[in-house]
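As a starting point, one isolated chain is supplied in structure tokens, in the form predicted alone.
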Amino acid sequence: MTDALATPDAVRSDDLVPHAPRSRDLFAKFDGLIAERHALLQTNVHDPLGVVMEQVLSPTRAIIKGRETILLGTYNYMGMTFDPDVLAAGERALREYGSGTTGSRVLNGTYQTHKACEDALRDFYAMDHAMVFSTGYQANLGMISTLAGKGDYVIIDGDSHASIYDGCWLGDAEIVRFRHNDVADLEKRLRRLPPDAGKLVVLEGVYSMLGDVAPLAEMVAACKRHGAMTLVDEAHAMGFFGVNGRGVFEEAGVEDEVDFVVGTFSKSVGTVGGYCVSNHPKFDVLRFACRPYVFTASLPPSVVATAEASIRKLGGASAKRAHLWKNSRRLHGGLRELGYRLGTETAQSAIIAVMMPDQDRTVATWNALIERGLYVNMARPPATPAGTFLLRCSLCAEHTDAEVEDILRIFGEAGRETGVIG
């Protein structure tokens, strides 16, 4: 038997089983993107998606490829990442509570630090309820998918963040889009919906690509006229809009009209995590019904401790807010004087979008900037609308006047080198 099986003519067991059909390569849909990135890297430019911060020196400077570089693309709006009180709070919690919770918030993952952070949010926003998520993405994913389900409607701005779209899809609600920042179009679409249907309108205080601000007062008024609840994502506004830094909804005077406010710790707060605050009396049921909250590990205690310390300081950071607005107006005006086309006519936020004519010159200008020691974000479709390419600048309250002037000088040199400006 053994000899027979060893002969070349022996029948192998796998010959008796029909070969399964070869399935389509699941990575085939990415072939165009892979080829495009490969072609980009062949031009010997820095990889815009592969930047490594070898050493972070401050909220505004880091070592990238061995060179000291000004950071103008980090969302570190209020410069809290190196605040001594914030660092001390994180170090203390790390020693007292350890490196992580290894559990969900509804099981073993709620420590005193998590409750203290939610207390800080309630105080900061002067609201009754606060709920901390592990990321800002999960905050939108969880709130939208839990509040609006099958048979309900979620009405969103066409330029909404990916986390907002994903929250709609996870909840299986009907998605209704309106034109970006168009109050009349929002009202028209609300008017067409069944009057007795569940309706949630999701808005953003500041839109992250162009840095433009939503007309929240008019939009929230339209929502109230049609019986819709409102959720405002203040991720890019929390910290420096409004007297207390609560966001655009505070500056617009609609604090008592908005049902839910979502935000993130990864921008002005200077760490990682997300949250939602609300005055709705039934809010706490979401802790048991919201899947992206229930079925994920909670944040490490050191992280929420840094968030609490930062949030409590941001309420009194009026001087920082004033300096950030000064930086924004100076950079916006200076870039326009150089000849750049910008995403907004005036400085509306800490984000300034420098519009580019095409992909090649976007990449070339980005590369020329980083070669001179300036890091910004490069944005292109699908993160932006089709045919839209831009360099996104995110200012920090810790940028000095001298750094802003250096930024303008570098933009002038890079733009003339690549032919984007004359």
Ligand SMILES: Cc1ncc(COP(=O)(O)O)c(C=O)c1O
Given for the second form:
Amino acid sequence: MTDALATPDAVRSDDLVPHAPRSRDLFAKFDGLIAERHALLQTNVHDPLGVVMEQVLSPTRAIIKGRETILLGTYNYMGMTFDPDVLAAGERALREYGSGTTGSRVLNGTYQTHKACEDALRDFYAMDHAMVFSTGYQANLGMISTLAGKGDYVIIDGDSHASIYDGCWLGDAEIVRFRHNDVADLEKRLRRLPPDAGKLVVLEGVYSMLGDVAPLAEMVAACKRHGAMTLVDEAHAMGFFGVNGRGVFEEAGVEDEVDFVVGTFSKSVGTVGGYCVSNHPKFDVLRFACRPYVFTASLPPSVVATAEASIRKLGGASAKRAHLWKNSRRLHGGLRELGYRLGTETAQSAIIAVMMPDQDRTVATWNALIERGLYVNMARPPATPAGTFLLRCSLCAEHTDAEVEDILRIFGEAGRETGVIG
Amino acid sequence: MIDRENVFARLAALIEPFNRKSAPLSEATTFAGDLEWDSLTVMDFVAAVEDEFDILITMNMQAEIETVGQLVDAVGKLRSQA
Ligand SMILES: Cc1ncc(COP(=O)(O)O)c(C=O)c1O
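Requested next: the structure of the form predicted in complex with the named molecule (the form predicted alone having been shown above).
Expanding to the full complex; the earlier chain stays at the top.
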């Protein structure tokens, strides 16, 4: 009310703008997080969330704090980041097409290199359509929010990746969750949905926190029974699963049943970018309807050129796949022999999650590992399922047998030092 | 139609195993404030409620539900549509 505002005693002498309410610090909500970070840095030598790779020597080795370190916490599953053909393709495109496109895919940002990359994806998957996004995160945002509109339903696994949740929030559909990897729970929820409503079920081949694999054959069959379309995110499986490296959906024999496959270039492919492939005849209309595709700049030509070269090599990389399986099984078995508790009974993927008792011992063990020259990923709630603390190991096809033995020796020493194993 | 008391009693039984602080329950009890539930607990609880009443409570709906009373309303409405 103007009268009240004009009352002189409401004016503080230090107010530049009289009567303006004092601004509330929007950062106040982060005070808990700031205190937690502060405590963590006080009690530990290294900061698990502040690692800097000073030099990168190979897909499996880097210099961290001046020390040569084995990398066991990257998503470089197939070790493509220093592949000579991949590097050559990127260097050539950088010189021929310049450093960036400065525009959207639907305006000036589609170069020959982007087309060639989409061709490589179509060949790799033997599918009719491929669409390259600037990241995998945006591929999920775009696909989910665009496919499912008002009145439609998106049905997601409770342990879905953040990009899947965010894709749900960006769209207007109704969101239903089912218990992680539980086919009966999914089917129960599908049965309760209106039979004629549009439905999109979003699944992941490999779940990245524990490295467990979805029962895709049973799940996709349940979706078909209830008239739901399916989208499978193969971020952590592409390159590794299936005879052609397409993902868990290939290994599970449901290639003809899945409607959309999403993936990323930031893991096995070894660069950055995201994509969706499909056989749906109307798929290409998404290039105009999908906001996270339209309203952002396209990837630099050198990036899509490296992705193309890498994807073309991944199709035939069965020897590498076999070695990655060998590494994953050896690490899983070895860690178990040492007495560690692991996220899965057997090695289901290239991710081996070591279950830790609490935050303090997680950080302490992480520190003991890095001091001995081994980098793994630390994961904690809310990113992890059921409030667990994890040291996540992800293997690379370029880890040698000797490196895996070294890794196990270091895990033995570190775990005994922090009392996590006997 | 099932009556309010019946729904409340069945919900109270479902809340019980998640009520670690033994907070007193009424229609005014809030899930985030009084019961101090995090998102993981909410997810498990919602799944249990859905199965008990054979309904679906979408995440969009969950965002609007803060108190036990609001959940009783929502369950009643969803049951009558089912
Ligand atoms: C399951 C899943 N989907 C999508 C993404 C996003 O991929 P990108 O790194 O390309 O944004 C990730 C990566 O963290 C992921 O784990």
